[in-house]
Structure formats: C-alpha cells, structure tokens
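Next up: just one chain, as structure tokens, the form predicted on its own.
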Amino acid sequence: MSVLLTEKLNTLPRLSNRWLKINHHKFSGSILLPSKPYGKDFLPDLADGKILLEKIQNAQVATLVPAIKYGVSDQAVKLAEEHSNGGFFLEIPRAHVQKEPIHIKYHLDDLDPVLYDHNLIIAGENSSATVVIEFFGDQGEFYHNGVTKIFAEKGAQITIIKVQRLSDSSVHLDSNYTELGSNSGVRHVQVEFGSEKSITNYLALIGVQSKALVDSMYLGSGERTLDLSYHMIHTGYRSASNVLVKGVLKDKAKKVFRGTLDFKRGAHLADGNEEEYVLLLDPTVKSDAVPLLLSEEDDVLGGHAASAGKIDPNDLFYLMSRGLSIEEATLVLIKASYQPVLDLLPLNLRQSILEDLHQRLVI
C-alpha cells in the first residue's frame, strides 16, 4: 500500500519571495507504507546493564511529546509514528557516562525494502554516551520515513551519528527533534551518501546554557535531489549553537540548504553560528542555500554563511605539480573539505565511508 505526500516538505518558518521557489520542498509521487515488522536484529547486545536499549513500546512513545511542530512534515512524522514498523527506545541513566559508541544498523534488502523508524532517546542528568544510527541498502528500491527524539536532561552530553547511505532509487524521510536541558550539550553528526531523494530536518530547542551543535556532510551524484532543513531554536539565557555542513554535488544532482537562527525572547546573550560550504564538480548541478535568522532579543549574537564554487584550480595544480592525476588531485581535495566532520566519526565508521566516497566519486 502506497500514500500521496499532499503536505509541503519543509517549509521555511518565515517564506521568501515565492518566485525564488525556495520555501518549501514540493515531493512528487507517492511513498510505500510498511506491509510487515522490520524483519532484522538491529539492536547490539550491550554489556552495560545499566542502559536501558529495546525495540520501542507504544507507551514509550507517550513518555515524552515534542513541545513544538517539528520534521519533514506533519504528515511524515504522522505517518513514521502511526506505522513504525522498527525503532528503538534508549535510556542512559543519571550521571551514567558510556565509553564505547552505541551502534544502531537499519540494513534494507528485498526482504526488508520499508521502514519506517520511530526511536526516542533520553539522557539523563550528567550523562554521556555516543550513538550511531546507520541506514544502508545497495541494490533495490527502498523506502525510509523515520522520526528521532532525543531529551538531553540537565548537564547530560550525546553525540548522535546518523550515516545514511541507501541505494540511488531510494526515498529517504527524516525528522528529527532535540530538547536540551540547562547545561546539556547534543552534538548532531549527518553523513548523506545516498537516496534518490533525500529529505531530512533537524530542529532543536536549546536551553539556558546548552549548546547545540550541528556537522553535516553530503554527496550528491547523478539526478539526486537532497533538501536539508537546520532550524535552532534559541529558548535559554547564554545558550549556544552552530551549524557546519561540507557539500560535493556533481553530474545533475540538486540540492536545498535551509539553516534557520531562531532566538526567541528570553535568549539573552545567546550565540549561534551557521555555516554551509559545497564544492561543484559540474556546471549542471544546481545549488540554492537559504541561511535565514530570527531574532525576537536584543543582545545576541547571529552569524551565518553559504558559499558555493568550483575546486580552486591553484590548489588543483600544486598537487599534480607533486605528481598526482587531476581525479587523484580532486579526490584529495574533496576528502580535505569533508575532514572536518570525518574526524568526529569513529575510527571504523570513518574508513568504511572513505572507502565509499572513493567508489562513488573515482569510475
């Protein structure tokens, strides 16, 4: 069974001028509804006993509600939480501090070609934990529309790793909602490799001294169309975010950047930064950026940034000049403007995506 996305995908909190056709992504066709449970293991057996990590429960789902609209859209995030067929509830309990990454793995096949994910992560007071969710299927057509909530309490620190890289016929949904708490920190890393259509929203509401971070990296080859949406939402005193988001679009792939700074009254002395850089391999992709800021407080502090051009010829010579090919010499500068979100990837992670960015790039 299939549905019809009616709702705009989204949709920028305050519109532009509508001929720059730039407020909202308008999703053509219709999206696969899960006939049957996701089939496969994707939960690692933890040896902590202390963190509490299941398959998600209908009163899980009620635990918390997100204090504002948020996703994709009402309609996707309707559909992800009323059809889950997978998802995962995740508790890291009070002053509970975890070494090693928890690594959730969303594998789609011919078996398993829908899933719609419903997961909800709460951290404790003073917590600190690193989780990885990975979303990959090679060859198929593969539907994915997931919902994620993460409750940082008081103090608590998250880093949460999200790797997508299904196959190029794919349709690939996600929303996702962070709620810090005083003093908390959540670090939201994005690796987007594949997908013929990628829409994906992030939005946080950071509180009084907590800060919100955002890395994101990206990869659009042949007709992919990539559409992402940052919107920080600054509720607290002294509270802090940034955005970075390293781009490669080559062949006809499309992509939308929408980065919203949202400083709402009582954000005094606030601090937010973002900040998108994407490299065009060729002159028939297309390239638009909307870095929008909000301000209902005086005394803050709001930086943004899109810049978008092709690899510096200068820096192309010098490294053949040292006797690289012009595809080994680019291959390294791409590699050098994604470093800084590399270097937050677990050491594994890191060269399992290396070695899928040579592939996708080098024919």
Second form
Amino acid sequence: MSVLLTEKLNTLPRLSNRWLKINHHKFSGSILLPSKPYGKDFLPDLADGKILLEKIQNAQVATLVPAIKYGVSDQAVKLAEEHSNGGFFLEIPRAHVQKEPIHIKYHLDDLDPVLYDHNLIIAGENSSATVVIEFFGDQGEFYHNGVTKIFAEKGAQITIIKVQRLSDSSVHLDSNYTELGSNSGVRHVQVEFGSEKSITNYLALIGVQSKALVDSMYLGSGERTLDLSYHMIHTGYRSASNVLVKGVLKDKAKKVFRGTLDFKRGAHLADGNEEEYVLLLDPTVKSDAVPLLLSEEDDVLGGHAASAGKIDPNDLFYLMSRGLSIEEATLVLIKASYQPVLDLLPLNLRQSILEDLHQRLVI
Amino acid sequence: MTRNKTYIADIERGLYDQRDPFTYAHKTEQGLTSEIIEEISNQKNEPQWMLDFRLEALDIYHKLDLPPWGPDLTELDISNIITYVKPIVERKLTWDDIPHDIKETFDRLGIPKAEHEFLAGVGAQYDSEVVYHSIQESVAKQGVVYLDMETAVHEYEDLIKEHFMSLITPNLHKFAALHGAVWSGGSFVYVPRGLHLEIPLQSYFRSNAPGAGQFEHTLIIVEPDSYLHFIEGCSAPRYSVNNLHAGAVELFVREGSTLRYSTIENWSRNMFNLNTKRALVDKDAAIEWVSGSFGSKVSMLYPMSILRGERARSEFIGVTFAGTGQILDTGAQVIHAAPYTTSNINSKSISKGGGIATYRGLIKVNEDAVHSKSTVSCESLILDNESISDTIPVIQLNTDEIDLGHEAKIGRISDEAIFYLMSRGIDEEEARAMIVRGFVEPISKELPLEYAVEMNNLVKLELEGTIG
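Moving on from the form predicted on its own, please list the structure of the form predicted together with its partner chain.
And the full complex, kicking off with our chain again.
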C-alpha cells in the first residue's frame, strides 16, 4: 500500500518569491507504507543493564511530546508515528556516562524494503552518551520515513550520529526533533551518502546556556536529490549553536541547503553560527542554499557564511607537483574538506565511509 | 542580567510631514475600472498602443493574487487608492512659473538650490504630474535626453514602445500589473554613445494628496561606453489614509557603460512602498545601486540586476533603518546570465522601537555563467529587544565554475568598543552613536550632493541628535 505525499516538504520558516521555487521541496509521487514490522534485530545488547533500550511502545511515546511542530512535513511525521514498524526507546539514567557508542542498525533489503521508525531518546540529568543510527541497504528500492525525538535534560551531553547509505533508488525522509534543557549539549552528526531522494529536517529548541551542534556531510552524485533543513531555535539566554555543513556535488546531483538561526525574544547573549561549504565537481550540478538569520533579540551574535566553488586549482597543482595524479589529488582535497565531520565518527564507521567515498568518486 | 539601552528617539519629521492644502484640477473616482484607465490615458493624450497596454495590464492585475510571502498587505485596500491626482498646473519650463505652494514644498526640500549648485537637471514630480522639468543646456547639447515620461511617449515613441515595461512585465506581480495600468509621471533618460556625464541627474518624487498613489515610471537607456549617475529621492507627508507607491524603474545599461542609480527613500510612515526596479546589463557594463530606505510603513523593494553580457558587473550598497511601526523588506537580486560576470552586495540594516528590517536577497547563477563571482555581505544591528531583524538570502547555483562567498552577521554594539571609547573620554551615549554612525558610514559616503543633507537629516537626527 502506498500513500501520496500531499504536503510541501521542508517548508522554509520565512517564505520568499514564488518563482524561485525554493520555499519548499516539491515531492512528486507516493511512498510505500510498511506492510509488516521491521524483521531484523536492530538493537545492540547492552551488558550493564543500566540503560533502558527497547523497541518503542505507544505508552512511551505519549510521555514526552514535542513543544512545537517539526519535521519534513506534518504528514510525514504523522505517517512515521502512526505506521511505525520499527524504532526504539532509549532512556539514559541520571548521571550515567555511557562510554561505548550505542549502535543501532537499520538494514533494508528485499525482506524489509520499507522502514518507518519512531525513535525516542530521553537523556537524564548530567548523563552522557553517543548514539549511532545507521540506515543502509544496497540494491533495491527502499522507503524510509522516520522520526527521532531527543529530550536532553539538564546538563546532559548527547551525540547522535546518523548515517544514511541506502541504495541510489531509495526515498529517505528523516525528521529530527531535539529539546535541550539548561546547560545541556546535543551534537547531531549527519552523513548523507545514499538515496535518490534524501529529505531531512532537523529542529533544535536550545534552552538556557545549552549548546546545539550540527556537523553534517553529504555527497550528491548521479541524479540524486538532497534537501537538508536545519532550524536552530534559541529560546534560552546564553544558548549557543553551531551548524557546519560540508558537501560535495557531482554529475547531475541537486542539493538544497536550508539553515535557519532563529533567536527568540529572551535569548539574550545567545551565539549562533552556521556555515555551509560545497565543492562543485561538475558543471551539471545544482546547488541552492538559503541560510536564514532571524532575530527578535538585540543582544545576540549570529553569523552565517556560505561558500561554493570548484576545488582550488592551486591546491591541485601543489599536490600534483608532489607526484599525485589528478584523481588522487582531488580525492585528498575532498577528504580534507570532509575531515572535521569524519573526525567525529567512530573509527570503524569512518573507514567504511571512506571506502564508500572512494567508490562513489570514480572521477 | 539587565543591560542599559541607549534610547534613540524618532527622527524629527517636521520638514517632511508638512502638508499643503489639498487642491486638484482633476481627480478620478476611487477604485480601479477600465473607465478610469481610459480617463487617465485621455488626460495624457496618449497613443492607442499605450491605452491598450494599460487595459491589458489592468486585466492581469485583476487576475493576480497578492504575494503569500513577505509583509502583510491586507491593510492595503486598493479600491480606496485614488490612482490619479492632477495638480492645478500646466507643465512649466522655469521655476518662477510654478505656483507658490508647490514651489514652497520643493524649496523646503532644497531642490532648486540643488540644481543651481550642482545638478544637471531636476525632474520634480508633484503628485502624478511632473510640474517642473529642466535640464542644463550644456547637457542637452551633448545629446542627453531627460524628459518626463508623458512627453517622452510622444517625442520618443519608438524607443519607449520598444523598452517600456519590457524588463518589468505586468505579469511579474500584482503591483507591476497595477503600475502598468495606472502609471503616471516619471523620468525618461537617454545618454548617447560615448558620453561621460560628469554631473548627476536628479529626480525628486513627492506625493502630497491624501490617499493618492504614486506610480511613476523611470526608464533609462545608457548607450555604449557612457556614464550616468541618476539620483532619485522620495518623501511624502503624513496622512491618516494609507498611501501606495508602486513605481517601476527600468534601466538598460549598454555595452561598456556604467550607470549609478542612487535612491533615498523617505516616504511618510503610512506609505506602502511596493517599488520594482530592474537593470539589464550588457557586456562589460556595470550597474551600481546605492540605496537608503528610511521611510514608509511597509517597503518591499528588491532591485534586480540581470547580468546578460560577458564581464557585466553589479554593485549594491544599501542601508535600511526600520523604526517604530515600520516593516522594511528590502534586498538585492542578481541574475548571472553570462560568463565572467561579477556581483557585490553589501547590505546593512538597523531596527529599533519595534521596527522590522528584513534583507531578502537572491544570487542566481545560470548554467552558462561560468567563472562568475559573487560576494554578499549582510550586517544587521538591533538596537533594542522589541525590534526584529531577518535575513533571507537565496543562493541558486547551476554551474560549478564559480566563486561564491556569502556572509551575514547579526549583532549588538559590543561592550568592548564602548569601553574603549569611554576610556578615551567619550561619554557612553556619544560612544554608542559613534558606533552606529560608523556602521552606516560605508553607505553614507557613497551618497553625494544634497542627499548628504537629507542623509544628515535622516541618519544623524535619528542616531545622534536625540541620543542620551
């Protein structure tokens, strides 16, 4: 069974001229609904038993509800919640420090071609953890529509790493909501390497003296489309945010980056920063960026920067003068551009992503 | 933690808010029908093609909807706008023939003085008709044409027919269509090939009648290898009825020439300023926009540069100051449509007293615009926490051979800077004022002539005179 996506996706918080066709992502077509629960075991065994990690149950969902609307679209969020066939509930107890990353793997294949996951993470006061959520699957047409909600209580320090490497004919819709309690910190690391259509939305409510970080890398190749939206809402005083997005586009890839720093009244002494750098490898790519900066508060510092261009020929020349072929030199420079995000990944994941990168960059 | 705020009072608007007794020779009924359009056209004794154009635009106007983005325009009731008000004067050639009350208005604004001292020509628009228009003889001898649009339609019919509303078509948006239907007044400038006009041309639009719309059309053609600086200034007295300004500016900058277009807009704070400006820039030519937006209740103004020739260039320098009750939604749009084109945007905005300043920009690089360069810098300063500042830039790149940098900053007056100035013996209020003045200085220094006087009135009074 499939459902038609009727709503506009990733709508900008402030609209602009219609003829630019940038106000939202127009998704033509429908997506499959799950026909059965996700069959594989996707949760790791956590030996010490202090952390609660299990398949999500309806009762848990009702306990914490996002304060504002979020996600790719209302419809996508509702579908993911109502038709959820996977997903987990993770509760990290107060003051618990989880050293090893909690690794969750969603593997799509012929048996599980459709995943609607509903994930809920509650990080207790002063707890600390890293959660890796992977979506992968090659050869096949897969549909993923998920929501992930994170509630970080006072002083919690959480890192979420989302890696998406679905087949190039898949659809990937991912809605993320993060609520940061006072003095907490949440880092959202995102790797977008797969899917024909990858539409992701991240929203953070940044409370008093808390810090929200986004580190994202994407690779657009073939005729794939990426539409990445980040909305950082500063609600508390001395709240901080930093969004860093590193991208590479080749072939006929299309990308839209939507980044919004939103300072609400009362967020005085807040500090927000947002940067997007994209390397363009072919003349046929399309790269759009809408970095919004909204402020209702005088005593804030906000900045955004965006840059786009080819690989610097001087850099290439230097590396080639040292004996590298043009392909090798290009790869070195692309890796260098990704490095700040790659550094945040666990070692085994980093290596596997680098291998993927080599394969995808057959230049 | 509380911080002390410097209170910056509203500008003394006495000079601009003076209103003259409302007299008119001819006035259309309120609302918009094809009869009104025919009446306007009749009054102007226009050729048939222009009337047809107007009626077609009216059709389009009725079909289009209001933009769903940007400031709320529902308060604007178009059926209440008297589209055409004609003051009781014939077009005069010398200043002395102008009726006293109208003259006084312009005197207060310093226009004749400007002409005597510096300017090549003055086109002053009082309500919808140009009442005073002259051009220094020396400039006219060089072949420069500087006329009001009505006269130009007759004297340069072919040129007008070819260019009129070809850049800003009535289909563009509802207010472009409205403009096409009811346009009235404005300037036509033609600079012949190879002429470098040292002294700027200036046009001052002034709207006086309550509830009257201003729909002036400015059409400038700069032939190859020429230079022109055109200055446009606007103000209107304050009335309780909402006013509408929906002008259109079409600029054709031919190969190798440069056009600088400076604007100071200081409409009264009941004005809906929905102006459209576009420049078509050919090979090796340049358009330079210098823009100051101070007045109006709602402004939506996004000058667009279409760089269609190789190595064409666009510069934009703008300052926006939104005070109490104002929504100033401004910005620059650039379309790179040819190789090796460059654009530079430098926008500064200040909001205070609940004002909303929005930068809304566009950089679009087409597939074939390889080796283009674009630099955008937007800075905003919020002076209190009732005010709002938004930056909405759109960047669309359709090729890889480009060099694009975009930067935006939002900030406050830094305590360190205040401390430094105070350690040098400057009191806190003056220190804050200095910093704000320094913030807009890159723009104010680009504004020449008597506009410096107006800029003084607008910026200094607003920033400096009343601080503390």
